[in-house]
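Single chain ahead, written as C-alpha cells, the form predicted on its own.
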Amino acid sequence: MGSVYALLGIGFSLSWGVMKVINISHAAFGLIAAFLAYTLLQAWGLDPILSIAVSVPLLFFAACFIYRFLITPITQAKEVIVSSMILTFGIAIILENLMLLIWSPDPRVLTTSYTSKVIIVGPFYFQYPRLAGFLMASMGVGIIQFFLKLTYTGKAVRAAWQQPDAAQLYGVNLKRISMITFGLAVASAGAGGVCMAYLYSFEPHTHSLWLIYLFLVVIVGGVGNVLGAASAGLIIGVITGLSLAFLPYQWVNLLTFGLLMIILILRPQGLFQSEV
C-alpha cells in the first residue's frame, strides 16, 4: 500500500513542484489506467502488468496534449496554483463522467489466474496480487528516480524546478520540459492506478479518495521531492495498514489525518526537504 501511494504521489509532487500546477485530475488518470487494465484483462486476457505498456504511453501523450492546449494558457495567470486547481478539477469531473458512461458505476476487481495464490514465509502470508502491486510500484519509483538523476532530460527537469532562469540561460526549453514533466507525472499515475487496482476494488468516483492520500503524501514528503514522496508513501501505508489491523475502520482516517495535523504543526514544510 505504501509503495503504491509513493508512486502515485511522486507524479503529483512533480507537477506541483516543477510547474506550480496542482493537478486535481491526477488520481482520475490513474483510475482510467485501472479501468483499461480491467477491460484488457476481460476482453483479451491481458495481464494487468502488461497493460501498463498500453496505458502509460497513452496517458503520457494525452497529458502532453492537455498541457499544450489547456495547461499552458493558465501558466500565465497571476495565481497559477488556484487556476490549475480549478481547471484540473473540471478535467477530473469530465473523466469521472466518461468512466461512468463507459464502465458504469459498478465496482470492479482485477481477478487474475494468480489472485488466490500466496507465498508462505514462516508465519507470514504474501498474496501474489499485493506482491505484484508492490514490485511494480517500487520499480516505478526507481525508474523515475533514475530518470531524474541520471538522464539529461531528468536533470533539465530538476534544473527547471530549482533555478528556472539559470536553466533557460543554459539552453533548457522550459515549455518543453514542463510538458514532459506533466506527461511523466500523469504516466506515473497510470502505473500507480494499475498497482492500486491490485489492492482494492475501484469504481469511477474512487479517484476522490485516492486524491486525499496524494495530498497527504506530498505534504508529508515535501513538494517536488521524489524520495520524500516515496518515504512519505511508505510511512502512510504502514500507518494505515497497522491501523486497519488493530483499530475499527472508522478510526483509521481519524488517526492518519490526526498525525498529519501534528506534522503540519511541528514541521509545516514536511518531513523532508522540498526539492527534486
The other form holds:
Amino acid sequence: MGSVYALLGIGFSLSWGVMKVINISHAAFGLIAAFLAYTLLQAWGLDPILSIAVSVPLLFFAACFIYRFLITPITQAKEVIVSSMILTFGIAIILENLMLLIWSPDPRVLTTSYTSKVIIVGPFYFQYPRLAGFLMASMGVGIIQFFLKLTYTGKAVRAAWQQPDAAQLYGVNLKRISMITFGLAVASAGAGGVCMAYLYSFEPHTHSLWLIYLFLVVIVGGVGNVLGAASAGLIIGVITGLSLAFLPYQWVNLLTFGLLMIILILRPQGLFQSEV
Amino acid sequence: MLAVNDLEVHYQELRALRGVSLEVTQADLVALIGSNGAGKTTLLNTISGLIPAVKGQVSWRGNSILGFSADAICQEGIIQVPEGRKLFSKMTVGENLEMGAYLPTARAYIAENLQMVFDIFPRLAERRKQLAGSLSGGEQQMVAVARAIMARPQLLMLDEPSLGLAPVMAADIFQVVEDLNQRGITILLISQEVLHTLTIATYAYVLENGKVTLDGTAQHLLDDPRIKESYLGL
Ligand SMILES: Nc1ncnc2c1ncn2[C@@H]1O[C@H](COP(=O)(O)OP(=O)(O)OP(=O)(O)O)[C@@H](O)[C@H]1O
Ligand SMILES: [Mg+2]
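I would like to compare: after the form predicted on its own, may I see the structure of the form predicted in complex with its partner chain?
Every chain and every other molecule in the complex is listed next, the one we just looked at coming first.
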C-alpha cells in the first residue's frame, strides 16, 4: 500500500522543499477529504473515488487562500521553517476541532458495495478497496510527476526551487508559483487521504498518525524528491505489510520506526537525494 | 533607452551604491568596469528588480520601472545573465533554455529562438538532454547566455560572463556578445577583463566604491591614464 503513503507524502515533501514550509496540517487536510468522501457516500451513495473530484478542487482553493493570507506574511520571517511549523500546527488544531464538531469523534470506515470483493490472480488475491486505493494513488503520483516534469508551470516550480533569483529573472512570479505549489500539495493530500480511508478506519485525530508517516516518507525519500517519496512510500508499505503478516499488530509501528531510526543513524541525509 | 539616476542602494548600514547615474542608448554596447566590491552586481540586481533602492530613478523607454518585481522587469525585455551563471543545475540544458522562454511573449518564438541558440552554440544541441550541472564551466556559461537569448532581450545585461573561463573560451563569449549587439540587442556588459571589454564596447563607465568615477567612449577610456594605471597595469 506504499503508493498511498507516497501520494500523501509527496505534497508534504514538495512544500517543505520548495517553500521551506513544513505543513503540519497537511495530513489534516487529507483527513477532511476522507470525511467528505464518507459523508458523500452516506448521503448520496457517491463512490469515494468520485468524491475526489469534489474535495481536490475544494482543497486547492482553500489552500491557495490560506497561503495568500496566512503563509505569505511569514515567508518574510528569518526562520520560515520554524514559523511555518507553528502556524500550520495551529491550522491543524483548528481543522481537527472542526472535524470533531462536524463528524464527532467516532471512528469511521468507508464501506462500499465492493468492500469485501476480491480478485484472484493465480496464488494471489487482492481486495477490491486496496486495489482501488493502490491504483488511484499510483495515478496521483504519476500526475504529479507529469506536472513537474512536463508542464511549464511544473518546470517553473522546479526552477524556483533550485534558483529562486534566476527563476524570477526569467519571468517566474515567485509568490504565484508558491501559492500554486502549496495549493497542489494540499490537494494531493486530499486524494491521498481518500486512498488512506479505503485502507484504514479514521477519526478526527487520525491525522497525527498520518503525519508521522509523512515525516517518514520525507526523511527516507529526501526532501522534495518525488520519486524518492514514491520509493519511500513503497518501502514503508512493504515493511508494514510484511510485519502485519508475521507479527502481532502492536509490533508494526515499533518495527517501522525502529527502521526509521536505523536509517537516520546510518544515512542522516536520507536514502535518496533531495531534489526535484 | 535605460536611464539610471542618482541611485542609492543599501545593505543594512553598508552603502553599496551612492548616487549612481548611467545611461544606455539603444543599440549600444555599454561596458561597466570596476574592482571587486565596487557595486556592479548590486547595480544590475537593482535594475532587474531583485534589490530595492533607497532613492533614485530607473527609467526604461521614458517610464519609471523602479519598484517593479523581477518578473515584471523581465516582461519589459530587460534580461540579466547573473553572476555565477545561476543555472537550474538539476534540469537539463533543454529545460534551462525553455525556462529562458518562460514568459508567453518569449514562448511564442521558442522554436525559432532555439534554432538561433543552437546556431550560435552548436555544442548545446548535443548536450540538450544532459543536466546543466554536469557541464563544464565554459559550457555552463554558454547555457547561461543561451537561456537569456531565449528570453528575447531588448537590453541584455551580463555580469562577468567570462569569469573563471580559459582565455579561448572567454574570447568566444566576448565574440558572441559582440555578435548579439550586431544583431540589434542593446548590451550592458560587466567585466573585469578591461582591455578586451573596452575594445568591443562603444561606451564605458567606471564604478568605484558605489560611485561612477569616470565615463566616456570606450576609445577615450582606453587612452585615459587613470585606466591605464589602475585597470590595465600599463
Ligand atoms: N547580499 C548582501 N548583503 C550585504 N552586503 C552585500 C551583499 N551583496 C553585496 N554586498 C556588499 O556590497 C558591496 C558591493 O557588492 P557587489 O557584489 O555589488 O560588488 P561587485 O562590484 O559586483 O563585486 P565583484 O566584482 O566582486 O563581483 C560589497 O562591499 C559587498 O560586500
Ligand atoms: Mg559582482
